[in-house]
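Form predicted alone, single chain, as structure tokens, below.
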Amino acid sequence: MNLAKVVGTVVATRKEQSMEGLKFLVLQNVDLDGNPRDGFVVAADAVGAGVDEIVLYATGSSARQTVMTDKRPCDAVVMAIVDNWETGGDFMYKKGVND
């Protein structure tokens, strides 16, 4: 699993039929301090995440393990919206406080 911030959306009116009904999000990877890292990912959204939220996403075959992405040609999926995280006893992020 990876941490990322949702920075945008992707709209594709023409796509593989099995991808119909999925929402696509643009994710910016973040480090454990919440700072942007190199790289962006487009991921199918399985949990209703929105722009500016911090999320957990999976890639590869794990991306096809959610109810929404089962048997679909997905290589990345958002599977959780982060409420908070702590490292070494210090809260690095709390939803609503760091937004």
Second form
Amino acid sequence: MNLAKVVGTVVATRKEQSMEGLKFLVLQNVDLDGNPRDGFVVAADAVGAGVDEIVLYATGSSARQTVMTDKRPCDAVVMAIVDNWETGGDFMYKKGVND
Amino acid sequence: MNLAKVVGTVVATRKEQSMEGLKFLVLQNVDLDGNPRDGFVVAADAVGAGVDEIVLYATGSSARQTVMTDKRPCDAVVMAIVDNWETGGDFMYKKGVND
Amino acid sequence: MNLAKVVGTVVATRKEQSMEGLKFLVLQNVDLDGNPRDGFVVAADAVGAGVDEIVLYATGSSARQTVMTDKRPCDAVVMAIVDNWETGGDFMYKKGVND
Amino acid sequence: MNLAKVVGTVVATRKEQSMEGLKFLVLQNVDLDGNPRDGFVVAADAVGAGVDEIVLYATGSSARQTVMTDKRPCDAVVMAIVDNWETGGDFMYKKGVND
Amino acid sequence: MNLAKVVGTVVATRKEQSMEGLKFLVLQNVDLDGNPRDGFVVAADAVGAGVDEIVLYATGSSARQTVMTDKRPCDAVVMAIVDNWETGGDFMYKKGVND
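Could the form predicted in complex with another copy of the chain be shown next, to go alongside the form predicted alone?
After this comes the whole thing, all chains and molecules, with the earlier chain placed first.
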């Protein structure tokens, strides 16, 4: 999984029928300091994530292992909202503190 | 999923039999400003996208989760035509305005 | 799918038994002008492609969606021989003309 | 599979229900000398790995081939803790010696 | 598939139970001249490859399409030992000659 920040949303009315009802989020990848790093992706939302939240997303066939994305042409899904992470014993990010 | 612009088409008469009837689109990846960024891909079209439209495409096994691509050797599919996206509360792209 | 030129062949007599009978092609990726770009891959041939032909290849599990590659440890397959492609209304490549 | 060092953990209370009970590890990729190299990933833990251990992780659908990750939206899993590796006849890393 | 040279082995006693008995090889990617190029990977061995041999390996779900790797958390497998390859009508590598 990768760490990313929700930075926006995509609207698409003409789409594969099975994609109806899914929300598309624009995700900016972040590094271990929580800063933006190269690359963004558009992912379906399986957990009700909001703009500015830091999330985990899964890609590939694993992105279809949720009730919302099962058997759909979806290759990226937000499957967790991050509370915090630590490396080297230090909190590098805490939700509500580093946002 | 990734954002891309449809910039062309590929014709291939000799192909795996199961690929008959599929339309191959040339997709140029775009960044969050809608400008071209490195990399292009050839994708099957599942939504009737046309040249110059901005689309979402899915890759890998997820590209086979449409009626048109099911069980075919297809690893990229256009599964939505983008109306708009916004980041930071601003519309970065609106179909018909930024084209 | 990606555009590539068939530039060679690989011979391997000791291999997974299920790979018997498959032809391995060396593919050089090409850009939209038909020029070589970074990266090559070895793919199984599902369409009888020959050296110097421009082809489309699929990767990942989609590479197993042909009769020749079904259930085999094969992650890239040539599934179409390209006749031509156009971008911006111009033919960028025509088989027999730009070769 | 890739070699990586466990450098931290991620906590996420709001997540896809099927991800309950999984531990998320932050993995820093390492080169063949055991030094950090570009890129990190967040992986589920299937073997009880601890911080500072060198591990092997698998990605994609293969990351779901463990009891803990089966049918879950998980695209990376730690599936082995490394004791040592050698290249050119020399041990490049030995657990407990090069840590 | 990719071309690589077997440059070493990895030992891991604590691992997912299903991985018991598999041999882990360190593979250095090679270019079409047989020289090392960026990147290495750890792959399971399905063909009895030895150090210094040039091999083909498959990744992703295709890496599980061998008897030895079926249903295991393994995302890369050596599935062939290369005898030779040619590009432009010239042998670029012959086993036993260019090693």
